[in-house]
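Take a look at this one chain, the form predicted alone, written out in structure tokens.
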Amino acid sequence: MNYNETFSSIYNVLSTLDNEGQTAQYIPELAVIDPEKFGVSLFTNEGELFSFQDAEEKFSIQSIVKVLSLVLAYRQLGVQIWDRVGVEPSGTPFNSLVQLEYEKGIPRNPFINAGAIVVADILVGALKDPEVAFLDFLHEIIGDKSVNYSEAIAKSEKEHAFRNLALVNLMKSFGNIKNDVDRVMDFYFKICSICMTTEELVKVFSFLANEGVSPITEKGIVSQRQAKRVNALMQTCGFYDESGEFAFKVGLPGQSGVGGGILAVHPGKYTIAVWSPKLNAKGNSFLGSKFLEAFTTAIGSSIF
């Protein structure tokens, strides 16, 4: 199938709509991104890559990285990871404090900020040099070393991290953060700053569409069982308090980031990534969500 024709057709329709929302204003480095950028890539389990528009331009993947940090921590701890972070949808914004206090410092899932911070704490405790180990992990999956951190974005996030610092300190008070708070947060900001193109994203995540095995390197990244668990979490939790709507309209497991990216997986078939920086009120890419809804409808491809 020529996915590029489908991409172009959908984009031509969506480009007539008002691209609502705005870039992430609370992170200065993200606020100044050209809001009209748009890229999409799809990578099949057979190794075919399809791309459209700004698919070769790097952007900050932000919370999309939470899936990858979870995978690495899952490889380290196995099922013990679920003693410290839950697997339930939050139904609250990604940076909410309310639920966390009520549930005594155990985040609902690993994709809200509190959950991802706990995962960062796990990796800081388990790895000798977590920043290097995390990049090595990504390079292992994709088969090259083109992926890296953005020092400018990490610095920008750290300087405006008041709510995230409240989250980590609250969890520390409940005993669910084991390492030094500043060390954990420096690592968290660093991994959220990672920049990729949509082409790189679909390749890095392709193991989740292929039962845990990278179709690029043919290496097993996680077990088939673990891949199923991670995909299930993306389906129910990857879009925070908009996860149900994304499942209803798009029908694929996925994860969004406030850099404007969305990554989605069709297990057994393909991985797709869209980048459009303007966010809706829930913090997800407005045009990216619309595009994926139109795409799965046009080709009749969802997991349902």
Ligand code: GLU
Second form
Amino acid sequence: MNYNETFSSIYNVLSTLDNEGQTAQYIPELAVIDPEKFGVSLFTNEGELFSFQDAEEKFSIQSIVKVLSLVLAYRQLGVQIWDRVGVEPSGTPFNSLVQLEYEKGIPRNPFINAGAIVVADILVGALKDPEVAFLDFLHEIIGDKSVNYSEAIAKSEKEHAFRNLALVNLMKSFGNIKNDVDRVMDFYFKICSICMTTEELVKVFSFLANEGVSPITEKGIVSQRQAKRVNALMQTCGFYDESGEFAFKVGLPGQSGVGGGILAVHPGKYTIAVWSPKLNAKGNSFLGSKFLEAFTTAIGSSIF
Ligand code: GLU
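Next block: the form predicted together with glutamic acid, after the form predicted alone:
In what comes next, the whole complex appears, and the chain from above leads the way.
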């Protein structure tokens, strides 16, 4: 199937809509991104790549990286990871503090900020040079060295990270952060700043559509069972307090980031990524969500 025509006909309809929302205002470097950017890529398990518009332009993947940091920590710790972070949807915004106090510093899941910060703490403790090891891991998956951090975006986030600092300190008080708070947060901001194109994203994540094995390098990244569990978490938690709506309307496991990217996986078939920087009130790409809803509807491709 050639997806290019489907991409352009959906885009033509969506571009007549009011693109509501705004770029992420709490990270100044992201606030000034051109809100009209739009890119889509789809990569099949057979290795075919389809791309539309700004698919070769890099943007900050933000929370999409939380899936990759979970995968790396899961490889290191195995099932013990679930002692430190839960597997339940939170029903709260990505940066919420409310449940952490009641639940004694154990975040509901690895994709809300609190959970991803615990995962960052695990990696800081387990890896010799975490920043280098993390990029090496991405390069191993994608088969080249094209992916890097953005120092400017990491710095910009760090200077305005009041809520994330509250989260990490609260968890430290409960004993669920083992390393120095500043060290953990520097690593967290660094990995959130990673920039990729939608073409790179679909390739990096293709192992999750292919039972844990990269269709590009044919290397096993995680076991089939681990891939299944990561996909289940994306389905239930990847859109924070909009996860139910995304499952209802799009029907694919996925993860969004405040850079305006959304990554979604059809296990056994393909990986798709879309980028449109304006976010809705829940912090998920407004047009990106609409695009994926129209896409899975048009081609009749949801996991349900
Ligand atoms: N770095 C962002 C934060 O911690 C990630 C949030 C997101 O992309 O949803 O707020």
